[in-house]
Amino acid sequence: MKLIRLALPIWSLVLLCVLHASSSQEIQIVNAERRIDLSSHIVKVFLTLKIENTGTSPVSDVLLAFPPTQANHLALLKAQAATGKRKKKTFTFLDVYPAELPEGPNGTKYFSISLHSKLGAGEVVTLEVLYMLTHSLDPFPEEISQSESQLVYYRDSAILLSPYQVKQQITFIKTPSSKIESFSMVEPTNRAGAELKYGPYENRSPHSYSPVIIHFENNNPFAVVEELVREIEISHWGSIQITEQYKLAHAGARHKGVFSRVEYQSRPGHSGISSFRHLLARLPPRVHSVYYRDEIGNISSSHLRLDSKKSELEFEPRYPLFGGWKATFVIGYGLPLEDFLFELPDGKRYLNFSFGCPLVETVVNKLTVKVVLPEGSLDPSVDVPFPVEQYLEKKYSYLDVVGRTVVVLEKNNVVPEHNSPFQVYYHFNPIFMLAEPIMLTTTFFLLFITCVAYLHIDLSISK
């Protein structure tokens, strides 16, 4: 009996390997074009795959392969199927999820794209994939002075890592400027200004890999929020209060030597070129009661721009941020309730708000979103377009009796593309809106009765 129990997992693993090998033989990539954008500290990769089913049975999934160094820093992965040509092209978004397969050669990890309809024998489909990598640019040298530019390394493969045979492929790598110190040569390789071209390469076998290293200048802000806590407090009396607590850091090459503010202000285009002092937060429209402060107090170096579609808060920390420097601050603002809270026909209410970080071009290592529901809310549920960790907790505020339910959502490695709407559903009995007014009225009434009784009671010993 024990032998049978031990054999079942082994046979399951063997079956997965056999299915993976058979599907790899049934699919080939006719053409692959990869465009890697290194213009910021977030690496954006646009991948176009023309896939053909060369087998005899239909295929419902297509695998993407990533080396372990990229899989560990993968922040976003999207895929869509393209049909038609040019202006008549239409797109169908596809589900992408980690494949339950054993690791491939050298720790390769797989993700599976679920096709909208099965790909029959001899049929061809074009897939467009977008994925983003964080913390994938390594500063070198690791420390620079105030007057030096920042140089970074980027490591990848000139050949697309794939479990399928690739008939033809090409890779374009775009850097922020033409200041490229060095790059690996894998013939044919061409350079035109700030762009490198690897390929075209033909008839590459599955899991082919050709490592390349690019050393280039990148002085864009390496703004990383180590931890962000966003608290969204709902009040049915007409407003939503947002409080955002930031722990911001410059994740680029560490600053060495002494900081000279005189040199920094007199030579703004040359001194501290890799540092940053201006931040931009895109807030919802109709925002009001905006404040920006840190541990010392309110910071006045901010400017708020308002229009009917968006609000932008441009602000500065108390000091410019160089590599390795950190800053903590709080941003708070109010929003009208009717723009974000809605009611369904069955009486259930839901909040429709944006997930992610309002700061532009910023990576968040750990994001915590707390939605504080009104007291008396029941049966909360959440709809988020990507995987998050979620749990419930309680919060007590002024005049609360049973406490307010707090829906907590946590996600690591967040990029600007995660700023997508999410919904929190809950039931609420309107009678609870009268709880605080009744409590205050009762308290003042009892106080009044007590005062009247005290004034009319004769506590003297003798008459």
Contents of the next structure:
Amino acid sequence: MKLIRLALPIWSLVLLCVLHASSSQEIQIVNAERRIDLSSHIVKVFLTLKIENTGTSPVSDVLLAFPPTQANHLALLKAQAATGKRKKKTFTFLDVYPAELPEGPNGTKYFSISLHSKLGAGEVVTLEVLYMLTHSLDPFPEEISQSESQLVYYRDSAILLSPYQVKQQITFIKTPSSKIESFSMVEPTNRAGAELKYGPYENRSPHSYSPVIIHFENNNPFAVVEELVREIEISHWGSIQITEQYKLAHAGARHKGVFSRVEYQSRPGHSGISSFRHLLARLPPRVHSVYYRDEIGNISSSHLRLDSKKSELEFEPRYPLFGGWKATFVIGYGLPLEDFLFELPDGKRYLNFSFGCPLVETVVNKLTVKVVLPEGSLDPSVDVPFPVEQYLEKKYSYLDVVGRTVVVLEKNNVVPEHNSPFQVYYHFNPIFMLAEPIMLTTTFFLLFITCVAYLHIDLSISK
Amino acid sequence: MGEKPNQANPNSASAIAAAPAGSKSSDLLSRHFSIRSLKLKTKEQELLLRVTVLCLVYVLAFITRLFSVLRYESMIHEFDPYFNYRTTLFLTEKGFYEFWNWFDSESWYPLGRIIGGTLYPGLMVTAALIYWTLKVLRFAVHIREVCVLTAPFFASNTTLVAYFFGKEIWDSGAGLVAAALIAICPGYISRSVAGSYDNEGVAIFALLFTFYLFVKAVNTGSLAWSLASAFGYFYMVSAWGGYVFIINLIPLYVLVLLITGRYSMRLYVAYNCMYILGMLLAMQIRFVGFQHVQSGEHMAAMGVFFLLQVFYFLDWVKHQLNDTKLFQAFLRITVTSAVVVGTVALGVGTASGYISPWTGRFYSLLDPTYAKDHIPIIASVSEHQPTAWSSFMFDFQILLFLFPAGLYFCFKRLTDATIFIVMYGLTSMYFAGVMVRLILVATPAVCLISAIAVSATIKNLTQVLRAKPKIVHSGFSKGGSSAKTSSKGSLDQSQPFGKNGAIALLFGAFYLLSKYATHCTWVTSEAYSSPSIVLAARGAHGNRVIFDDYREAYFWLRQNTPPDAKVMSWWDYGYQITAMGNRTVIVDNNTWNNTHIATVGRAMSSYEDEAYEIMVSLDVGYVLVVFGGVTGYSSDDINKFLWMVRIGGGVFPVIKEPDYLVNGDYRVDKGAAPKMLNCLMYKLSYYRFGELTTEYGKPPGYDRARGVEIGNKDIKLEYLEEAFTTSNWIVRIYKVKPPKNRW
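Follow the form predicted on its own with the form predicted in complex with its partner chain, if you could.
Below is the entire complex, every chain and molecule, led by the chain shown above.
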């Protein structure tokens, strides 16, 4: 079963198709449970829907609705159908497509989950939906000083936005700590420690919306990579070289006024708690020749831990990042070729590599993956488990004559869950590996021949 | 990640460093055996040997300069190289014409700097050409790597030039020794390690090359060689302001030849062609422009040029007249009138302002005390100080003793070429004594002259060893005809010693040379291979601690300040801030405007409110100070502060040096002068330092760089606020608050 995750509204233009069939009134949601996790700066929402077909004809698609602000920040959307009883549940992943509904109020965006088998009249199915929102916590106050901690707003609806009638629903919101400044009340609303409970609400009509706003403390690192370019260069001599160029920023509340080193050093628990300085990158095992540098040179504060399952690179930017501060850097490493390059029976080769950003708990606004194929490789094709933009480039590296083909993949709004493998297939004739050594030996051979010839030729006119 | 090469390479480098100087003769012996079996002719053997030794020396000169890359990383060092790197980057990105017409608004705010017209472009163009060549050949290197390795590459080339030069003035043996000596001579390495991307790196090559070509031209009288030397001179002019040395030494040399009666047609051709063409070519460099005909420093060359014409004319008249008496009279009239015309022309030129007077730097070369009294900005630079004996010893070691010995050999065999090298050696030695940095110029001469001493001595000794009792002229295989006269003379002297004495002396010589090799390697690795951007120290457990504060601060500036922010700092850090921080600076290391620097000095030494007015008028957004009190880093701004006071006071008499001193002592503790305790520099350096305990068992606010507890611990800032301080406090950046609303 192929897993399809969905992220981009771009894609919606391509897949306008599926909609029409399901008239929304034939479905009703018997029970909806929403769990919103606000503990990091990536908002994770787990949605469990129990859906019943109240109409007469079978339905194949179920619609999910998002308010436009959320739809713009939606990084990931996964859906699965649960079958079986509590302990012995089995899950099957379902395809999700963007959909357009002409009668959607206020620019509501829809996604359609296509069920595996059609839902007959009167039948019930349980769907589990996971979606992630980025850039959805707005710091307030927008500027804080070094000694303050960071407070953010989260805006959502107490009632699930849905094109269907919802019979019963409940929403749980988990905040990172129990420090909640304020929250909207939509009775019944309960607060217990770090958890807010909205609901249960009964019998809400389609497209009901009840905005809530929660103001709470969140000092987790708001590490956002504004731009990441990963270059994966394949050498058939036995290694893969990866270069990752980061533009990192602290996207939380902006730092205001003084940065005092005395306070930062002497009171680490109180001063600048929303700032961060340690970053962790999970690299593949057997990584070698790792470097960490920026435009002006090597950065010495990094540690590499190697074991058989994974490698962990713990590093610090040159300075701690406070709100609004930026840092750019490059991480590069080599990997053994045999771990990632495989050959198909028909002679085609393919690279199997992970797509996303290796940094833990970061959002990437714009990710560009460039796969540099060896010189002389032919007809590349790509298999990525989610929609991306792709095009080809040429790159000239050491001693290249015709240049290397570069497969460029671009994707916006990437979260750590996008770290799944993708494949690049291409044809390569091993004879091209010898081109460069032959060129070099020929050059040196000619050079020596010239020297020998020069020493044996007498060009003087007078004897 | 960089550990492995660290341990492995210094050893191998030192092993190779010892090889050519020390084991040349053992190589020679072992090769003799192997080569004999190949049945090569003697001449071919010698060629092979020479080429092998030269190749080894070439490689050695390169790798001995790589310590800093292995210890630290491939990075640009010090201060000026950062400007060169920045301009090279600009050149490779934007192309030559953009570079030539570049008006840099990022430095000397609000004045700006016309880069194309105020720099020697030779270095940047060289690096860019190397880079473009490599790019065409599809070597995907970064321009930084090219810049870092330019100096070692040119040092390698210098060894080749030294070989040919030595061959020209003495023989090929001396040439080989000269190449080996100069390859590892610390005096040269100090300015040409990897990363030291400065004009001197290529200029020493250009200097020696020009000299070599000129000597070759004088020896042959060939127009081609002298044309080549003119182009060599052009390259030198394009690369370094030290070309003034060439344009004064060569006329001096010609003058000496004239006086000693060595005038010849060869000299006439060589000098005229070289001077005229060299001058015309040099005028193409915008920074030099018309100085060749307008500045006092270049007038000697022109004078000698006219003198040479007079000489030639007299020679011709003498030839025509064939009458001694008449000629004597004619000579008197001509010489008198020529001297009068020359003096009058010079006088009128100087008086009318057409010929500019000598510059301060030139004066300070002739009179070492001049700068101290008149131009504090020149005197404040440590590399402009007079040289101490220890640094001569440090940079030359045994060459210091071989140098007089070499001079002795040169005087014993005076030719046009040896006269040149003697003059070069003596004048440059004088300049080396005046200014530390000019040891660099003396190094090639010292190496060449010492090489003559070594080569001549060893040759004489080996001849004693190889001589059959009766036959005297058997063992001259290498020297050729040119060496015969001297070796014959010395052979006579060495007869009484016998073979055992010769063997002992040979061993002594090899011992000395190997000592030289180890000394050079040690000096290179210990003293000249630190980038000074990254500081390294030994931690409590013997581990290496890296202080990377400079780059931390510059990168912070680059990332977290507005792109048009103006940064005020003392001029030392100007180039680094523009290159690494990418921000506009008020003053930088190109100290062309003394008033502007004095304004910054004044701001730093005023009270905060007075300084604020200056800073607002200069649009300053951030102030950067370097502070070593936490780490014990002694070359910080507090230690440089008196120079700021002096330079500021030189232009603005409000600033008086005695206000900052107590009984002539410079102190920062409780007994310091009140003005000192409250001036901007003191406040910015020690702001909130009083709360910090730096050393166990010492009171808070203990300054480790100066070893005292600071005098003013309660510092309040009114017009500035702390914007960033690096992790070891070495660089502190303050933000200038915007002016308050006025009613």
